[in-house]
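Only one chain is given next, in structure tokens, and it is the form predicted on its own.
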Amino acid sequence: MFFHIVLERNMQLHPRHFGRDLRDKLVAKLMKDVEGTCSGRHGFIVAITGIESVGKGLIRDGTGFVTFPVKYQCVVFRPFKGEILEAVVTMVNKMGFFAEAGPVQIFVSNHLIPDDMEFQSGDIPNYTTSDGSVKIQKDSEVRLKIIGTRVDATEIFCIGTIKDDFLGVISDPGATS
């Protein structure tokens, strides 16, 4: 799920960047350092949407660097247990499959795949129904439900299921139109 929140960060800036465009350099460095990162507490920082305030700088002894407290608004993505997501399958093996929904990697165990689907090994490993009508392989789009999350300092891992109503394959790259 996406949230719009306010965060604060202390930014260090080298003295060569001091001048008329100090604020622009500070914002550019903030975007470069923060966008695309993951904080276990807030989730993945997708984009900075605005700067609320830039505090007074504090000169660091001996280095000349200045630390500025910056308060900024940003959009974050954090998955929750019970949330339904659409994801792209990245790898299929006999244990299950891995899928990605944006920056989040989700593992779906073979126990959480419907019983009528079986693993087929070969040049393109996949899970196929007995009649061959539905196939999950690399680059398939699936709708899944998150049943568990694990949060580290810099990453979020999820476990998902497609063994529920209205979940499963959305589009199959191997299907012929």
Given for the second form:
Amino acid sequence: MFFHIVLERNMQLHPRHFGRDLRDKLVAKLMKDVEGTCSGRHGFIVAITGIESVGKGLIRDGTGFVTFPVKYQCVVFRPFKGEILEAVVTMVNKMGFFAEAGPVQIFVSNHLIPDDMEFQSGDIPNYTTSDGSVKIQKDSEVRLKIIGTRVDATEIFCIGTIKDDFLGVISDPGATS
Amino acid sequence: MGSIEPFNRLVKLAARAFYDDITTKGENQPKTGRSDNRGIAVVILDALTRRQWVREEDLAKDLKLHTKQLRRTLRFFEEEKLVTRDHRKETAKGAKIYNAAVAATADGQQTGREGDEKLKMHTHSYCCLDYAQIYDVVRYRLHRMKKKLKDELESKNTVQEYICPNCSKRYTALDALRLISPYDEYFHCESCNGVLVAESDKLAAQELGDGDDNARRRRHENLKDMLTKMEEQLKPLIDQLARVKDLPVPEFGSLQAWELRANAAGRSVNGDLNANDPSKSSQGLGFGGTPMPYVGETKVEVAFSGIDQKGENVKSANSSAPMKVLPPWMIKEGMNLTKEQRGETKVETKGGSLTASELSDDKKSTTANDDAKNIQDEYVKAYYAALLMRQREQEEAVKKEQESGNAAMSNEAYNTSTERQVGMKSKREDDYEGDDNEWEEAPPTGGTTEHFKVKDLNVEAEASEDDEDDIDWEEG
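Having seen the form predicted on its own, the form predicted in complex with the partner chain:
Up next: the whole complex, starting with the chain shown before.
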């Protein structure tokens, strides 16, 4: 799920940036530092949408670096248990398949794939129904439900299922191309 | 009482199944024996099945409950979407409207209420069962229960576990990312690089610590037991749901709408002598649907002999179908109708306005309003019994005629019925009279239909005659 929230961060800025465009430099560095990171609490920081406020800088003794407390608005993405996501399959193996929904990696084990889908090894490993009408392989898009998340300080990993109503392949790249 | 009965049964079953041990006390309050109010929820729901819209104070009084307690339970039910509530500020006058509505629907069976002549503005709350929603809520609840148990049983939404056969280190699917190897399609143990195997009959991985095989098996057993037990114990409820499935849901509408209808109906029931123009007083709302008052309990038993008894039987035999009051001319023999549908109340209104006016001539002083109503009731019932029989005959006759290919005859038969629609009001009485003389003696033949038709046509003039007949009936 996406959220638009305000976060705060202490930015250390090198003295060489002190000048007219100190603020721009600060923001650029913030974006570089923060976007794409993941915190266990808030999820993935997708993008910074604005700066709320920049506090008073504090000069560090000895180094000359200055610390600014910066409040910024950003879009974060945090997967939740029970959430339905659409994801792109990245890898298929005997144990199940991996998929990505944006920055989040999701593993769907073969127990959570409908029973009528069989693993087919070969050049392009895939899961296929007995009549061959539905096929899950690399780059397939699937709709899945998250049934478990593991949230570390810097990483979120999910396991999902497609063994439920309205879940499974939503478009087959083999069929369209 | 018709099609609300299955729904009431549903409510009662659901109450006993799910709300039996609901206590409305907060967690922090000491649970002494006295404050233990479990079961009250069931009592309240049961009471509500016997009412329509009811003011909460009145309900509390009837149940001898404290208003606060009742309100707390009702709020709970509102959250559970079993009841709809309405709050409004009203003066004594507003209360009177409601009282009138209740009186109108109570059919003279006023339940221990008093006048409540309050002059202050008070916020009154009203509540009413929401049958449509109850049906859905119960179904949803059952569905969720079953789904949850089944999911657990099939370990559908549980986290897969993997185990290393060499060092018996265990992993869960959440570790999958670290376990994949670039060389083959299996998971490999982090410590010994052995190929992991999926743990097969695993259950409810929420209890990751509890890896003991026995415990797991026990758990499985427990789940299975629970599922079968659930199915067993909730069977009556499920059956009732199935029974109710195709029935139209009784609908009371919002409080205001209900009051309006009830009041209007009540006015005409009570024989509004001035508004003797029935087309104005009753017809407008009559066909739309007069509300069924206090549905569960108002039952007027008429101990008649002969015809009426038969009529009763027919009615009860057909008692499972839509709640709308059907206009009498729409009632055909094959229909499943309840008494309410037959428009008991409504017809009372019709008959009421007529008979009441007649009665007023000689009996006004002696007959109380209630008596008049009872008489009307009985009269109406008898009338309907007769009407039903007659319609059946008519239809049979029509059938026969059609069989014999006598198109003209059947047309005529139909004509009679349409005729009745048009001139219904006054003719009705006559129909009745003609009928119940007729159907007992005359076997259903084409000839009879003809006969009826003739009667129907010269109806208007006979209306007065009918009344005497009517009164005789009551007294005899």
